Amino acid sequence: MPTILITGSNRGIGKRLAELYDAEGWTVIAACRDPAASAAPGEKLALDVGDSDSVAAAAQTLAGREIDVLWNNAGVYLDKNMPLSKMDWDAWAQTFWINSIAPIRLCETLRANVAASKRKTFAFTTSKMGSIALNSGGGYAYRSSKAALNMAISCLTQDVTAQGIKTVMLHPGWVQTDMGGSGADIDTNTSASGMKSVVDGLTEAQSGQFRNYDGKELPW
């Protein structure tokens, strides 16, 4: 059966995904910083996303092992509901450092690993909080650090192609979590079952694009 390795895989999205994911036999490698207070079904990896020996133990562990899809889920929203005249400046860099930059490295960490895989897709939850042409205003650090991740896989995805490899940008809606909040649109079920049928079906010519979690192709 294939493999798929989840980041950010104890709570809300990324244990939704792992459950449904390890409910049709796949290898699960769900990846969180604290597997010891996990309820994610699968193997248990430990993964701070935004830390350089974490990430490089990670992938001492992983070597030589396929990865068929590579799920970036793991992000932060540090500013949630701060106006800029309040904006904590350090939390906006380590919005970045989560958000933006530490997906890519992971992916460029483990690529020899999805290569080698029969899927070798590379997915992200991101935002269409980081779509320029949706801007609402607000959420500074977030949005921006969400349109930066967008456009860091449009760059990866020209960088992986000649080795097969997939990308896609899913948007999850606004869901019932702990950054969502109780009066969110949709639960943690319809959300990742709607990007697990993206993923799940995503072709060669639909790599590189930015879509929402029913499917939809969103601007950027």
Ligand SMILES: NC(=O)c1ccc[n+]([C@@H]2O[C@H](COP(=O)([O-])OP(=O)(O)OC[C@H]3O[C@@H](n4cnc5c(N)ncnc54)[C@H](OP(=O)(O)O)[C@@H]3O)[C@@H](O)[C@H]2O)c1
Second form
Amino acid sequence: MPTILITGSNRGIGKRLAELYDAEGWTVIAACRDPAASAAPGEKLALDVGDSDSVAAAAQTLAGREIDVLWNNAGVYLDKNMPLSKMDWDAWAQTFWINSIAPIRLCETLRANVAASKRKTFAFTTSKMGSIALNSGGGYAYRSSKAALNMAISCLTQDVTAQGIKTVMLHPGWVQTDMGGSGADIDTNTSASGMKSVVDGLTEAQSGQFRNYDGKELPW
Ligand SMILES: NC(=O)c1ccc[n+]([C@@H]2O[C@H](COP(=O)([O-])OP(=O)(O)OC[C@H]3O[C@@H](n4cnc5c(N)ncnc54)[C@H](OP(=O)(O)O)[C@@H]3O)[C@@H](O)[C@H]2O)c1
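Moving from the form predicted on its own to the form predicted together with this ligand:
Time for the whole complex; same chain goes first.
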């Protein structure tokens, strides 16, 4: 069976993704900051995506191992409900580090593992809030970090296509998690099942697309 590595797999959308792939018999590498406290199924892997030593240690652990799908799901929304007048500028920089830079670094670090696999896929949980066309204002740090992530994935797509690696950017919907809150539109199962279907059916021609969890293409 194929292998998937999911970041931020201990709660929210990432945990549900781990459960769905595990239920289908995939080998799930459930990466998170504190594996001992995680109830996600699969092999636990300690990985703080913002920490260079943690990324290097994970790469060493995974050396020579095929990874069919590397799903960059971990993310932060540190300026939720924070108006510009109250902006925490360091939190904005931290948001960029975790949401925009860390996923690309992880892809580059584990590129050989993914290139050696059958499915060769980089999946990303990004956000519609990173769409300039759909911007309704506020959330400067979060929105700009996801817009930057999408641009970086677009660059990455061009770099990895020759190796046969496909990419996909996924908006999970507004989801009932710690981040989305209990009043959000959909539950984690609806979100994760929808995104999984998109990833399962991903073709080379669709690589680099920005899609909703239900498969619809989203504007940049
Ligand atoms: N919920 C929504 O409505 C919504 C909408 C659009 C996009 N998204 C995106 O969906 C993804 C998952 O969000 P969620 O709703 O499931 O949020 P969540 O419940 O707040 O979970 C966030 C996950 O990211 C992990 N994480 C944060 N910083 C990390 C780091 N430095 N290293 C490793 N893991 C880290 C957290 O781990 P810890 O437990 O260790 O903190 C947690 O597992 C995020 O990328 C988010 O931006 C969510």
